[in-house]
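Next up: just one chain, as C-alpha cells, the form predicted on its own.
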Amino acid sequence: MAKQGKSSKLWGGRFSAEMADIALDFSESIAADSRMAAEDIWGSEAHALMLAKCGIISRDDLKAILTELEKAREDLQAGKLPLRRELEDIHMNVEVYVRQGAGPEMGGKLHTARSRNDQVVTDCRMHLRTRLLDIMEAVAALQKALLQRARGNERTVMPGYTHTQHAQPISVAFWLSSYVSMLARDQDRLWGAFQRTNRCPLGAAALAGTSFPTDRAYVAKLLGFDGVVEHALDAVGSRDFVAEALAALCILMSNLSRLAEEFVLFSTYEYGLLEIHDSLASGSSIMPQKKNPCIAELSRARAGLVYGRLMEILTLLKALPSGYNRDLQQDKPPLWQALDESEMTIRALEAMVRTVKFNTGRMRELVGKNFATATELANFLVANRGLPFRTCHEIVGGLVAQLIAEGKTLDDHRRVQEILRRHGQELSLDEIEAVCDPQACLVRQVSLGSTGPDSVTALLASLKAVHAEALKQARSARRRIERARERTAKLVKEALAL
C-alpha cells in the first residue's frame, strides 16, 4: 500500500501519497533506460551549457552542475553509477545524482526549460542513431564477405532456381552477388532511417516549448544532430522514427532469412551444393550422423522475432492522441531487442559466408542433369533458324518431354540431335554440345546484369563501389558524432576550469 503524506517524488508536489509499490513496479523503466545512460549524461551537459550560454543559469551554477555530471559519466564508465528503481527512469537517476552532489537547487536548475518528455526521445534518438550505424557497418562486413567469396567464382557454374526447380545455369559469383545487391538497398533504408532519426527534439520541453530564451540549434550541434525536430508537439509525441528503423530492420531480416534458407537447403544431402563449417553447425543428441545448420535456421527464426517488434510498435502508436503518452515508454524494449537480434544475425551469417565450402563438382553435375540449358537451346534456334521464340519453346519443350520419358538428358547429344531432326531442325553434334554445355551457356549471357562472366565482373565492381560508399557514409556519420562529443567535452572542461 502507498504511504499517506506528501509524495517524495521530484514531481510529487501536488500528490498527497507515495506511489504504491504496484504502480512503481508497473511503471518503472530502468532496465530499458539504462542503455541510454551515457546519452542522458551527454544530453544534460549540452543542455546545461546552453542554459549558461543563454544566461538562464550562472557560470557558477554551470560549473557545479557539470562537476557532478562528469562524476556521473566517470562512474558510468567504471560500472559504478547507481541506478535506483524507485527513481523510475534514467533521467531521474541522473538528476538525483546531481542533486546529491551539488545540492537540490543545482539539480533543479538543470531541469530548467526541459521535460522528461523531450529528454527521453532525445536519448532514444541518440542511442538509436549509433546502433543504426553499427548495423550498417555489420551489413557492410557481410557484403564484403560475399564479394570476397564471389571473386574467382565468376565461371563456377551452379543451378539457378525458380519455384525451387532448376531454371538456368548461373555462376556462384552471380548467386552470391545477388545478396550484395539486396543488402545495398537495405543500406539505403538504414541510412534514410538514420537521417530521420538524427534530429534533435531537446528543447521541445513537455509539448509546447518554453518561455525561456533557449537555443535549440546550439544543443543539437553539441549533441551531433543534423538539425532539430522543430515542432515541439510533434517532437515529444512522435515515434515514427522508431517504426521506420524497425521497418528497415524487418526488410533487412527478410533478406537475411532468404540467404539463411538457401544455406539450409543447399547444405542438404539432396542438394549437396555447399557444406557449412563444423564450427557453425551442431549435432543431434540421438542421431550421431547428423550435422544440422542450426545457425542458419535460427537466422530465419530471428526474422520473425523482428517482425513482431515492428507490429508491437505499430500497435502501440496506432491510436495515441497527440503529445507525450506514457504508452511511449514501451517503445524501447522492442527496439533494443530488434537491434540486438538483427546485428547478431548479420554477424552469424557473415561468419557462415566466410567459411562455407562450395561443392563445385555437385553443382556442375546437377546443372547437366536437369535440362537447365533448355532455354539457351530455344534461344539458339531463334537466333540461328529465324523461328519465333514460341515455336522454339514448343520444339524444345517437346524435346525435353521425350528425353524425360526415355530417361535421358541434354547431355545425350546424339539423341537430342535425332529428336530435333524430327521437328525439322538439323543441328550438328558440335552445335548441340556447345549450346547445351552449362559452362558455355554462362559465357553467352551478355545482357546487362546477366550471369555472364564479363557481366558479373562488372556487377562485382559496381557493388563493391556501392558497398564502399555505404560504409563511408556510416563511418563519416560516426566521426561527426564523435567530434560533437569531443566539442561538448572541451566546453565542459573549459567551464570547469573557470
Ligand code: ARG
The other form holds:
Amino acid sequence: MAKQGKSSKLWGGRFSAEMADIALDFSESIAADSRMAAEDIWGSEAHALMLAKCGIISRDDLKAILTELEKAREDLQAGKLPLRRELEDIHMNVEVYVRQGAGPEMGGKLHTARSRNDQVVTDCRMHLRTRLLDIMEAVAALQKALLQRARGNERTVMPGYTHTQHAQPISVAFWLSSYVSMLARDQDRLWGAFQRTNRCPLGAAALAGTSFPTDRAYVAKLLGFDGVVEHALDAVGSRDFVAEALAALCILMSNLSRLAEEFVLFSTYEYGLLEIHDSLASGSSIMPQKKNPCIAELSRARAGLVYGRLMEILTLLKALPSGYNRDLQQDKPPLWQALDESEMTIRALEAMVRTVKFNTGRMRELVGKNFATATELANFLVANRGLPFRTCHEIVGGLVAQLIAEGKTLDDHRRVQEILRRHGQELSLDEIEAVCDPQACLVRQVSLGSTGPDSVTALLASLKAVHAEALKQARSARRRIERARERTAKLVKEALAL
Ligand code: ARG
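Could you switch over to the form predicted in complex with this ligand, since the one displayed so far is the form predicted on its own?
Full complex below, order starting with the chain above.
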C-alpha cells in the first residue's frame, strides 16, 4: 500500500515519510473508538444521504457508498468488521472499508464536506446519549427497588441519626425514600446532560463549515438529534457536554456512596440494623466467621474512581485553544470508564436493596435505649404546659443527664415522672408512656415531609410519580432515537432500490 517516498495514510499527500511505529502506538484510538463503530456507520449513511439530497454526489455514488456501509454494518453485527490499528481510528477504518468495496473514489466522495473533527464528536455524542439513557433507566430501577422496600415499612421504627449519633425515631420507609428523593435530582441532572449532549455537530467540517450547500438540519434529524450545534468552531472544539455528563455522574456516585456506606455501617455487629444478602457479600480466606460487605465497600470506592475521571476531563479541557485539538481524543477512555463503573454500581446497589434483610427487632431495641424521644418530650411540655421551647429543652436535658447518671432510660417511666416533678412538671405515667414510646412518637410527626406514616405515604406517592416521569422521559427519548434509526434505514433501502 505504501507509495514510494510517501506516506501510505489517506492524509499522506504532503508527507515524505511513513509514520513512525512509536507515533502510531502513541496516537491510535481504536480501542476506545470501537464502541462508536455503529454510530460512525450511521453517521456516514446520514451524511451520504444528505450529500445526494443536496446534489453534491450523484444517486449512483450514493448507492455505491451505501452498499458498502450496509456491508460494514452487517460485518459489525457479526463481530467481523476489521478494525486496523494502522488506520488510527474508527472513521478511517469505515472510510477504508468503503474504498475497498466501492473503490477509492467512493471513499473519497463520502468524505466531502466533513472532517474527522466533526465525525468524532458526533459519534461520541451519539454513544453518550444512549449511555445516559441506560443510566437513567438503571437509576429508575434502583428507585423502584427502594420504593418497593419502603412500602409496608411506614411504621417500622428505626433510629434516625445526626452526627452518626442517635437523634430521633424514623421509619425504615422514611430512611429508604430519602435516597429516592436524592436520586430524583440525579435523574434531573442526567436529563439535562442528555439534552445538551443530543445536538448534532456533523457538518461543521474541520472548523469553519464548508462551501458546499449542505443541509445540517437534515443530517441531525436522520441521526435522531434534537437539533444542531450550530456554531462550527464551537461544535468541533468543545467537550463541555462530556464534563457535564461526568459531573452528573459524580454527584450521582456521591449519593450512591452514602447508601453504600450505610449498608456497610448498618450491617456491622455494633449496629446490626440490617443484613446484606449472602449472594452480595464475601468471606475471609483466614477468618471463617467473616461476612464482609465487599460489594457495598466497592460501591463506596467507585465514587472516587468516577471523580478522578471528571478531574481528568476538566484538566484535559483547561486552556485548550479554540478549534479541534488532538488532546480531545483522550476524552473517551475516561468517559467510557465512568459510564461503565457508574452503571455497574447502580445495578449492584439495586440488587442489594432488593435482597437486604431489616433487623426490625434490633432497630426497635436501639431506638428505645438512647433517648431518641427526648425532643418529643420537650415538645409535649411546650404544647401542654405553655412553656417556651428553650425552657423545656433545659428541663429534658437535665432529666437525660440524671437518667444517664443512674444508668436508666426514658423507658423507666416512674423515675422519669419523679425527676420531672422535681423540675415542677407533673405528668401522668400514661402521658409519659405515650410521649416516650418511639412508635407513638413516629406516628405523631405530621409536618410536610416528616417521618410520620401519613406524610411518608404521601412522599412515597409523589416520589413514585417523579420516578415514573423520569423513566418515561428516558424511554421516549430512546424511542425517538430508534425511530430516527429506522427512518435512516428506510431511506438507505430506498436509495439502494433505485
Ligand atoms: N481520533 C480522533 C479523536 O478521537 C479523531 C479526530 C482526529 N482528527 C485529526 N485531525 N487528527 O479525536
